[in-house]
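Here's a solo chain for you in structure tokens, the form predicted on its own.
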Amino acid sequence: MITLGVPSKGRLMEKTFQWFAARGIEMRRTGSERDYGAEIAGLPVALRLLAAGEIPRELAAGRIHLGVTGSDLVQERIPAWDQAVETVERMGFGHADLIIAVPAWWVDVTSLDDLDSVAADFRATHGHRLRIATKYHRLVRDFLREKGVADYRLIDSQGATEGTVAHGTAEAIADITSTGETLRANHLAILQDGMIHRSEATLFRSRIAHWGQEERASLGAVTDLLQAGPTK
């Protein structure tokens, strides 16, 4: 038997259940909302309800064989993620973009080159690096290194990242957005080339988990249904 981890609450859980149901895999809760019991009927698969942010950790540790979570969380939270997990299928929901945004009143800052120039001037003027608030340190650092932006400092944000500029704790942000409405409400503008990662809910397979003959047979039963596609 293999273990599949899926989000434990909210629209992401609902969408996940619906996505699998459309492919003939019926998931159901078996207890109250507090005990997180769940099962899959008719397949040799144990279902675990987990916080979406816990699923990358469980995949990387090999404690679950399959997991549904955002691709942003996997790439942020698993070092060398493509060596620890592989993508089984992109699921077509839970879309969000990880972007870099600056104050809307920085009218001359529309690109990463502009940001790089402003960052250098900022350090010369203020004596410290321009601060970028984010929850996504690995993804942002790798992206900015690749783009040649150097004079900045990442500030950890565990609350409302969009508010850090208004509160004076950062000069720019790197955060997830779906519609951009919250950014606009906080007077922030996305850089034209500031797209770091387009995230969506994705079914991942752990490369670290034990994959014996029985586990591979169970995976085959699941993937046969997935490959058949949604039922009418």
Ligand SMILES: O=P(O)(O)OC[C@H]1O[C@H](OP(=O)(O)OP(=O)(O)O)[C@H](O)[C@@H]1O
The other form holds:
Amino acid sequence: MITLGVPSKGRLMEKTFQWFAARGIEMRRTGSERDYGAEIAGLPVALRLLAAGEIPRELAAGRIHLGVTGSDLVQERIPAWDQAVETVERMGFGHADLIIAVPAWWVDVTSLDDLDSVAADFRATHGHRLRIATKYHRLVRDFLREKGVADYRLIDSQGATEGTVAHGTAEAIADITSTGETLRANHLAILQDGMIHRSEATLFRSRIAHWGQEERASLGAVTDLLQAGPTK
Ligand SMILES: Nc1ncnc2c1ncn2[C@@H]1O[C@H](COP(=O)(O)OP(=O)(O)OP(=O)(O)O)[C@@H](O)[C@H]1O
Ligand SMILES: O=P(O)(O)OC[C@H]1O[C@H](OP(=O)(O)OP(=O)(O)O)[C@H](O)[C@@H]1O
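Other form of same protein, the form predicted in complex with the ligand, not the form predicted on its own:
So here's everything in the complex, that chain up top.
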């Protein structure tokens, strides 16, 4: 039997259940909201309800064979992520863009080159590096290294990141956006080349989990249904 981890709450849970149901895989909670029990009728698959943010760790440890979470969380939370997991299918919901944004009144800072120039001057003027608040440390550091932006410091922000600029904790942010409402409300503007990652809910397969004959047979039963595509 294989284990499938799906979000237990938050914005991905409902659509994950609907996505699988549309492909003939009915997921059911087997207890109260709080006991996290769940099952799949008619398939040799054990279901585990987990926080979306914890599914990358469970996949990388091989404690679950399949998992649904945002691609941003997998790429942020698993070092060399594509050696630990394989993308089975991008699921078409939970779309969100991981971007870099600066104060809207920084009208001359519209690109990463502008940010790099400001960052170089910033340290000379303020005596400390330009601060970028984010919860996506790996993705932001790799992206800025690749783009040649150097003179900055990351400030950890695990929520309400857009508010850090107004509160003087940071000068810029890197966070997830979908409607852009939170950015606008906090008078922040996305850099023209500030798109770091386009995230989407994704079904991943763990390369680390045990894949014997039985597990491969279970996987085959699931992928046969997925390949048939949505039937309702
Ligand atoms: N505003 C948003 N719009 C669309 N998707 C989002 C948004 N914010 C986060 N996401 C995506 O949803 C996925 C899970 O987000 P969510 O906040 O539900 O995680 P969680 O860990 O379950 O929640 P919590 O923050 O309560 O721990 C991530 O892939 C994330 O990129
Ligand atoms: O572009 P928008 O539609 O405005 O969405 C963006 C916001 O949504 C998420 O926040 P969430 O509500 O998950 O709370 P959080 O700040 O605790 O992450 C994300 O962290 C952004 O702050």
